[in-house]
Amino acid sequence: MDAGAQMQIGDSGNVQLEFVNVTHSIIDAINPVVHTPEGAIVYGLDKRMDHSPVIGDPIDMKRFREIGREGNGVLAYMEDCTNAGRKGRTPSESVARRHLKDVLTSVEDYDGGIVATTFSSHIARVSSLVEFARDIGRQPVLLGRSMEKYSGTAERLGFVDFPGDVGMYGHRKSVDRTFKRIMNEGKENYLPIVTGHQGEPRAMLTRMGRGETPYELSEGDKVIFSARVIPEPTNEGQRYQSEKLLGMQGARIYDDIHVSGHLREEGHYEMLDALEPEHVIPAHQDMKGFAPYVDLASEKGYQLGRDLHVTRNGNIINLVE
């Protein structure tokens, strides 16, 4: 079932499932809506409100607005609150892409090693990296198990069309063979795009930092993190160690070249404006995560316990008497 499609569910004949196109850090993201005689149930999964995504269509705000106004409107709206406490709006992927292009352009004249890392599942970003590598005269090559898996799958499914000569290698042996080839032919001709953006101890970039691969970093080589550290101390500790190791080998770090895949405060505000739901149910967080969303919904006139429901997985809320 594609974004935009509907299908009947259940036997009653009056319940429809619809997929509405949204934009996120992965491709082909949707939010499901269940149309019932009492109104629509909108299940707001992870998304960014992106009007100029790099791959795929913009978020379908027009459809959300229609759903808010047609029939009995929206009975209930559940929403992911991951970034609800951050001011403003999440920038479009096209902003991250422009930022990334800027960074790569700035190192165009550098004649040593440049390495990039990002989320393997973030096909739009990987695709931008592949494109910009060529713009600065380097051959991109995807390295690491999940990098090979995700990009290979995206290509087979037709979401992206990498140039024929872009190598993807996941197995240790073929990765090492590729690194040897890069070292032989000159690091200045390649842009390895590798796993390890969070400093995961076994990922490719961390192994490069520890000197466990045939790729040798030299003083002044550039390492580009097209990702943000997920803000949790274990993670931050690992990423810090990874950067330390890379730095000890002379690498220069460019980080935070990224945009989040989750709505911030103004995105949530606009979703509430579009859907005008009768009941709102924040989701996907603990109470600390719900808090800014609840404060936002309260500003828009919702009231806790009446039409704004803070609950946790497993609880049942009875909306219709």
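Because the structure is a prediction, the values reported are computed rather than measured. Under this definition, the rigid core comprises the largest set of C-alpha atoms superposing within 1.5 Å between the forms. Positions refer to the first chain, counted from 1. What changes on going to the form predicted alone:
- With the core held fixed, the Cα of Asp102 is displaced between these two forms by less than 2 Å.
- Fitting the two forms on the rigid core leaves the C-alpha of Ser174 displaced by under 2 angstroms between these two forms.
- If you fit the rigid core between these two forms, you'll see the Cα of Glu236 move by 2 angstroms or more.
Having seen the form predicted together with another copy of the chain, could you now give me the structure of the form predicted alone?
No partner chains or extra molecules come along with it, only the chain itself.
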């Protein structure tokens, strides 16, 4: 089902499922809405309010406002609280694209190795890296199983059209052969775009940091992290270790060339104004992480325990008797 479409679910004939187009770090993202006789239930996780995305359509705020005013309105809104404690609004992916271009242009004259890493599923970012690599005279090459899988799938589905000479290699032997070719032909001629932005133990960048690939990092080589650490202790520890290993080989780290895929404070206010939900259910965080959103929703007149519901996965909330 495409964004904007609806379909009947269940046997009653009066419950409809709708997909509403949103913007996130993946392409083709949606928020599902279940329309019931008692009102709509909006599942609002994992989005940012991007009005100038690099790939795809802007977030459909017009439709969210319509849903808030149709029929019995919005019975319940479940919202992602990841950045609820951060002021302002989340920048567009076009901002990250400009930042990334500026960083790569600044190292255009470097005659050593430059390596970049990002989320394999972030096709817009990968596409920008491929484009800017060529702009600075380097051959982009996509390395790692998930990088090959996501980029190859996006290209087959027509979301992107990579130049024909952009290699994608996921199998370890193919990756190592590519690294050998890069070393033989000169690191200054290539920009490897690799997995490993979270320091995952088996990812390409982590293996490079441990010296387990034919690619040899040298003093002054650049490693560009076009991603943030997902705030979870395992990821934070792995990323720290990865950066230390890369630094021990002389690599210079360019960190946080990124924008989040999640709403900040002002985006949350705008969504509540658009939907005017009867009930609000914070999600996608632990109890501590819910606190900023609870404060924010309280400012909009919601009351904890009445129409603002903090709960845990697996619990049931009865909204209609």
